[in-house]
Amino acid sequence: MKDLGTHVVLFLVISAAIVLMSAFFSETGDRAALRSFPKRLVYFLGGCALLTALMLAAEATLAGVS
């Protein structure tokens, strides 16, 4: 993988950028919704990394099949 570290970087920011936005429609107040981010943030990357892991048990499951 070429520029991982770029990736990654790339994918937090972005992340950040959905969960925040997320959060000030979700919540009524803005103290709450910034309050909220952190655990929002940690269970949106932890589904990601879920769906990640997934496919890739799917792939090396089903994909390798000759």
The other form holds:
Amino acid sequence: MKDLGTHVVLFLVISAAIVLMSAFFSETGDRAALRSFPKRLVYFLGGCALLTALMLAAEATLAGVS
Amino acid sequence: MGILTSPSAPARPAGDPNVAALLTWFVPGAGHVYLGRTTFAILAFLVVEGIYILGLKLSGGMGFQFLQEELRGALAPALAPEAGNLGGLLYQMKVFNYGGPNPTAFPATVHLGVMLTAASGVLNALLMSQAHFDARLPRGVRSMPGSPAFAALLTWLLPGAGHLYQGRKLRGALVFVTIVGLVALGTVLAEGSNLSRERHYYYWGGQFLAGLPGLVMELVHGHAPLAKHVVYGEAGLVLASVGGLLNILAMLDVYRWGELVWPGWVAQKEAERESAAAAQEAVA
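Same protein, the form predicted in complex with the partner chain this time rather than the form predicted alone?
What follows is the whole complex; the chain from before opens it.
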């Protein structure tokens, strides 16, 4: 894929924004929200990686187009 | 929610919050008429519907004609910001719909017009939340400008401003940098091609929720003709749109914070009223 690095960086930027805002939404205190941010980000990225793997597997098998 | 469950709050609320919010959705201000706040209701009606009517005048009622023909279903406008003002939206669909059989030129002020109709929808959604909140206040207690819906309005206009208003400076600064940063980065990547409702009808609706930063950028740099393929056009569009959608979380956050601190204010007002009544009795 062309420009994979740029797309990964953009994905990380938008992931960080989504996770930060959801941490603020979930935690009333600033300190608690910021402390939970790294763990939430890892979970979010892990979930996205899992979803990507599932989609690639589906594309290669069930939804494969020859 | 916190007000009704607070032990310090009296048991008699001003009205049913769901009824107040639903009435407001159909007719701006109707929820406040139901709550007995007629003056506020008339003002709210004039402002919200006035903005919608002005928007219709400027756009010639052609806002939904931005949608491609294959997308022009009966429920397609329900995803537009105008859906926050259901009465206005239904009026526009009834009178203007998707235009007549023959194509007509868009007026020069169409972009400003559709911004206003969309703004009316967001304002009415905030008015609904205000009506819902006011209905849960004890009878006789009026909300003041510092209500949760007011903080949410500030957050819509400028992400982070509602948090600053509530004295939450760090959170306000981070929300501002995150949301305005996403919209700005998206606009740079898309080379401004995202700043057009005509081009990206639904994405524009998401971006619109980031408030003034996106609107000012659109008024200054928007609607430029595309002379070449924009390499990161789609990526920029998604970033800017997600930035606007994330501002909903920021608005909900300030609204919830406002609700958390209000029971204390209500209890104080109740205590003041009781002490004033006791003083009057003592004089009598």
